[in-house]
Amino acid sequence: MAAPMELFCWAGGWGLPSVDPDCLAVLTYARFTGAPLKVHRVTSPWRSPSGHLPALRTRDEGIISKPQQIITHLRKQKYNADYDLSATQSADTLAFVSLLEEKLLPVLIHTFWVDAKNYVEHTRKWYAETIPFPLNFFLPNTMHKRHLERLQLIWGDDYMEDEEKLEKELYREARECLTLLSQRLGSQKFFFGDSPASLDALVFSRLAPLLKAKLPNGKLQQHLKSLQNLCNYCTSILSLYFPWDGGDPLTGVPRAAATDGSEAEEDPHKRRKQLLSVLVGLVAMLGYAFLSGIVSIQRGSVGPAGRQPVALEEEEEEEEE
């Protein structure tokens, strides 16, 4: 029997099987198609064989790290959620995917990673509590910086010139995108009828985190909650395809019933990787402390009594809530 494909993705939270939209999209597509995956829900990208999440370990093509490439690989293995779509429905899929990537995704990045209140009180707080020590001291900030750079690439140089005006316009377009999705879905179970397709996996992965997260500043979230059919749509997918592993684990539910095979965080080299993570994390923390000036080395002058000991100065940081 061939070894199952292994999917590495961010762990669950907020009542979701994974808090990361890209990981959630791949997980949902796999559930839709019944692809036999061994899922590793991890709390650090360093536990992934590629250093990125999501990542799929395959027998023939090695490690695949990009979400769309993972879905394409699953299609090649005959796990195709779009097999029964007509040419018109396939064209609609491309159009809506483009709409989501252009109008909704940038605002979602802003909502979770750029909005100061949401980032400090919700996003960074979750990752800092979930990522193991000592990585939780710097990985959230690294992820924050990466998302800022991604957003600047999407919005261009104008973003820094008139940030408030641009945000207002882009949030308006994101609300219009949600309204259009609501109108297209209507009273249907899925976007193309009674069977889910790849578009459903993508839409769900974008909407569910926005719906389930407890955001202190929920401008776009409130609009989503006003569209009842989209809320019911997300709730239905969670109950149908993730009844026992939506976010926090439920006690007393047999895990062997999962449709995508064994799911665990076990790693054959777990102890070695943990020790390596601690060592690298300590080095990175010390390097960051010296570069940022939190800790500095003062050289004392050499007096008659000999060389004076090196003094370390430490600045007290403001405690995060």
The other form holds:
Amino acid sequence: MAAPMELFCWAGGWGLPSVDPDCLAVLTYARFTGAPLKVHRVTSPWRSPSGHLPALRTRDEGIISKPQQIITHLRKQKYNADYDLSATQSADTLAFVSLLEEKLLPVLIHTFWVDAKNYVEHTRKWYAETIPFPLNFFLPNTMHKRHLERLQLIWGDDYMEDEEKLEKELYREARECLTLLSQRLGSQKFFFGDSPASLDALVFSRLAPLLKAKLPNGKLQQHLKSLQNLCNYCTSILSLYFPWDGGDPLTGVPRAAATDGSEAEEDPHKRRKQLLSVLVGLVAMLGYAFLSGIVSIQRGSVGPAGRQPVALEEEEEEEEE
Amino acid sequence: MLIHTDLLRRMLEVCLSNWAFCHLGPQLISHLCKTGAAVLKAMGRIGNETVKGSLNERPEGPELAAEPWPENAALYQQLKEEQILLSDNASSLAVQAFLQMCNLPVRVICRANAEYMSPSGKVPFIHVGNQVVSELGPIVQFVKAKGHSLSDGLDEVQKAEMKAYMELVNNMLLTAELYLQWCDDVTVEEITHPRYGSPYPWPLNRILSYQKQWEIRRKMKAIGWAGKTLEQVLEDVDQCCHALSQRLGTQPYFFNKHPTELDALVFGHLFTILTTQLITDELSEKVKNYSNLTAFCRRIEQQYFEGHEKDSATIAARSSKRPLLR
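Complement to the form predicted alone: the form predicted together with its partner chain:
Next comes the full complex, and the chain you just saw is listed first.
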């Protein structure tokens, strides 16, 4: 209990503390339970100890990477948001989590990462701007391919090839899933009464990016916005548990501050890089100059420069003779 | 037309297996398995296309609701004695239970290439009039369009819970069954490989089952189950059964008085797990820990399957383990 655990997660954006649903789920759960976590918001998975985000560095058990395992670990450390739930409510949690994972999450991945317009204009742009050089050239594309392959395996080839069928059936089921969640929530503050549970963390983490991101092709988003109780639910959790991180809808001021901060962080590296490149250029120029004899130091200049023309003349004379 | 495709298929299999015998090479084998499976799929689809009407469209509109349920509706699955696997048997039993609960008569027809005949590649599928529909979800909607529904009496919150619990069964129980029969090496070697390709000659049977295994393993990796051990999978099954048991409580059905499609689905999976003999008894032991679930299975079986002698589900009720499904 002495040293806090460290969590590495994706940086925030679009008004959220983190843009990735898995990272957001873990963060929200930690906030709900008041677990003391030191949060590192990193901009690339290479900075995390395990190479994947989210990653939790614990004191005794090494590094845990899967969000479900992180939540289980927090629960073992006595930070349990489901403590007050009855047995039926725990069973319901399991069922609704399955519903989210099966029906909603693949369609969300499709909306953000595979749908051509959204991916190019929104997701890739954000990731390319946030991830530092030189990873930003290939990392978004790698992530895109990984998500595409995952969807292909889950849904099968005929859905991926037939856009209309995909739209009609899978998006319809996702909309139905959102409506079902809305009906289950009703007018309650959280899914199981007045205090939040792990199901709330998961639902919030899936819905919040969909709600907040400015997607160009946003049919699913429009359906979510039409479900008023879910929108209120997300905004209330944001304002209650993340008031200074992402609750501010005006992205201007915090964004500017964030970019200044990130620039200041990168500044020593930037300066160093500039200095290094200038030095290398200078050394290369000088070295070439010396080696080819264009520039020479006073002491040695007369000798070699003088001897060579003399040697040439001698050769010419010899040849002539 | 289905008979003709059967004949063509058999001829093709013989040719393919002879060819494979002569020209065994790694590239040729992979090419062979791809063409073999593709041809079989095409055969299945040709069989389907001859059936007039749409293949996999959702039935909508009043024109289909007007048609009553015909007497010769058929449900296709793989061969019961030698070929069918745990997960497919569970799905098929769930659909049969659902149709029984709706009082809709259906004949069960066993075909070796049922998987390839199906429009979505999954068994079981039903052939009703001139429509072919596969998997429980679409079948429920199809039956609803015909005017029969089990979940009309539920309110909105209950419908949400029902859908959620159906997804729970699909997500945990079905995936665990698939894991056990395709990713657990002992089970794969002794049960799955011999059963899956049993109607086909060597080497087609081996090729098809290796191809299916590779496909399932990739899918497991995509959903994050590849890294799980057998103990963790059994632990998940236990959690799922615990949740179902909690939800059922002491009620006769999940939504008190009347059975719904959730009851059919749970029955299909749990009954199959309880009555299938695998290498070890661990999976069925997990289910047996919850007495209300076993009582639930027995109750549904007595009520809906008792009258049909030819349905081997009834025979299974007498003995706890049935050696028919190895």
